[in-house]
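Only one chain comes next, encoded as structure tokens, the form predicted on its own.
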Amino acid sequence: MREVAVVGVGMTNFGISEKTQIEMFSEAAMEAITESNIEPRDIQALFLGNVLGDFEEGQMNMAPMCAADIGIPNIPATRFEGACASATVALRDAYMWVASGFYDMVLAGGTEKAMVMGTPMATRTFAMGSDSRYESFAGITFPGAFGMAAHLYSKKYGIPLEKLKEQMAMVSVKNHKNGVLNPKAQFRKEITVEKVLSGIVIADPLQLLDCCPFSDGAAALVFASADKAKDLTKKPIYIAGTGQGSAGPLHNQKDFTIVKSRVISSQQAYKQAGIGPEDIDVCELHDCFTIAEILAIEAMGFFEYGKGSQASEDGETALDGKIPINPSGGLKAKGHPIGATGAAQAYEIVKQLREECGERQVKGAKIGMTDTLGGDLATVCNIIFRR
């Protein structure tokens, strides 16, 4: 297997867009291609994360449409779907194809336009990421699933629910504070713990500001073999390790305060990279809900099980903390266009390792990691990047 580097990244603003999904991806892709000092014709394949294009805009088979829109209509172009982890699965496959030697240069990323559906339709279609036989028909939603996870976490570790709600609120406050510093973020406004705790209840104990928004957006990365990367950029960022894990529906998971698919995936990535969680300098992880960030920092090995909520309260996940988590603002403030989220996380990590993040820059970051979760904890994909 060859060494592989990211040589260019691009990303749209997140939030509400008047552009189509194809137009958004083209914007991000051309930024990544331009950064890479290449022409579109140099790209040999395109891997696209997208989840709900058929429901959102009536557009299936979107990958070849995206390829054509940027001037490379005849290359292999494939859509990847792993619910919210779709883009990261696409990135991981792009890395493996280049590492294998089959391709020298691949464009990968994701695009999604959820806002056009409105809340009822978006809620219904997002729920399709859970098990259709035993979960979605009974009315389960992702806020409901993570609300249950918060109750389980509270009981399992003896943390009073009101105390846990405050700690979850601190996760939201931290990510909004980071989002203020990100010019591409959907929400660029600080909030307070009091504001979070006074919000409407979405799925007890989760309140409105414990939940990430629906978003429009796209992001893209260019992967190249290491020998070509040196000629294309002065700041190649290398792939050190990847992992992907799966799990069945929630009723098959014995304890979903510990996301087994994430444990498996992150351990694969650490093993390939030859490092441990203590070596990660910065991480973008899947904070679709505030409790989700707490569960993730434990499953990925940054903190002991049952200690993640206290670590969040103590500021250990802040920009200047032990392990800075979601300097971009995360899904909570940056936004969550589901098919694009994993690529946006990778965009942030590449920028961090290049030291191009301005006020939100994590000082001395040399190794970064992304973590993207799809569906009812069923798909998790991790990528470790290094300078």
Second form
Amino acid sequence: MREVAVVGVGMTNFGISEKTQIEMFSEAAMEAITESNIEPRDIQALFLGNVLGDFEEGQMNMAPMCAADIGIPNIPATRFEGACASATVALRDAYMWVASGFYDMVLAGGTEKAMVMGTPMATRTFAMGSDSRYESFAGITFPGAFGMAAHLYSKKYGIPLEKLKEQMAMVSVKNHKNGVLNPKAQFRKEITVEKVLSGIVIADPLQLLDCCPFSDGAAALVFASADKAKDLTKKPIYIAGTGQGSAGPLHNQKDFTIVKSRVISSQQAYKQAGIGPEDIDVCELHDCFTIAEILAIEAMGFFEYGKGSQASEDGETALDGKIPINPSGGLKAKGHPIGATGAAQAYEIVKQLREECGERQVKGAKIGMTDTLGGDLATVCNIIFRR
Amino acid sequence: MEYKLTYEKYKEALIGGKFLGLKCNKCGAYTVPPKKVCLECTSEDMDIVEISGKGEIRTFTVIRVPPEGFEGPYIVGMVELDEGPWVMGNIVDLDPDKAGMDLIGKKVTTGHKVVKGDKFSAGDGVALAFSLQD
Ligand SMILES: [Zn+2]
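The form predicted in complex with the partner chain is what I need now, so please give it after the form predicted on its own.
Once more the chain from above appears, this time first in line as the rest of the complex follows.
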């Protein structure tokens, strides 16, 4: 395998968009292509994350349409679906195809337009990530799965639920605080613990501000072989390691406070990079719910199992903390257009490692990591980037 | 080898009052809900057996913002069966507003409820329904 670098990135604003999924992707893609100092015709393949395009716009097989919209209708263009991890799964495959030598330059990213569905339909389609035969008929929802994780966590570690809910609220407060500093974020205002704890309950014990929003948006990256990258950009950001793990339906996972798919995935990525969690300077991870961030910082090895909620309370994940988590505002504040999320996380890490993040810059960051989760903890995909 | 305990067969049995699962002839483990192979050892040599339905609640949530087609609030829980596997279902016969952390560890028995399908669900389905043991 040869060295691969990201040579250009692009991203739309996240929130509500008037544009189609294809239009949003094209904006992000052309930004990434222009930044890479190449033309669309230099791209050899497209790897596209998209989850619910069929339901959102009645659009299946979106990848060839996206390629056509940026003037390269004849390249292999493929949609990747791993629920909310779709874009990272696409990015990882893009990386591997370039690393293998099969391609020299590929475009990867994702797009999603969830707002148009409205909450009942969006909740229905997001819940399609559960086992449709053996779980979905119980009416489980995505927040419901993480609500169950929060109760498990409280019980397992003997942290009274009221205490845990305060610590979870602090995750949301922190991510909103970071989001204020991100001009592309869906929510750019600070909130308080009191405000989180007074929100409507979505799925016990998760309240409104424990949950990320539905969002529209797109993001894209250009991957090139290291040889090519040196000629294209002064600031190539290299892929140091990747991993991907699965864990089947929720009922098979038993105690899902330890996210097995993530343990497997992150260990693969660390091993390939030849580093450990202590070497990561900045991380964008999957805070679809406040408890999800706590589970993630544990399974990725930043904190011991059962200590993630206390670490969050202690500010260890803040911009100036031991390991800055979600400087972009995370899914919570930046927004979560599910098919694009992993690419947006990679966009942030690349910008951080290039030191282009302004007020939310993690000073001197040299190694960054993304973490994206799909379905009921069924898919986790990690990428480690370095300068 | 033909799929031993299909969803259709599992569902019809459950509606008829029988909660079926698979028991491995090689390692003795139970696989519930059914799969093609034993969850523990991947053997296909399993027998269809009736599951006791007895178990303990491991966790739960109250769904207050339901998917299209459902009406909240209702309780979803994970139960660890006496046979070992965890299964998901609804905790019934209990006011959702009274569901608290003390539910965890409570013993239950398992029944079922038929759930009306929508245009994406390939027909009606069935969910496990857990009742607290007295
Ligand atoms: Zn077995």
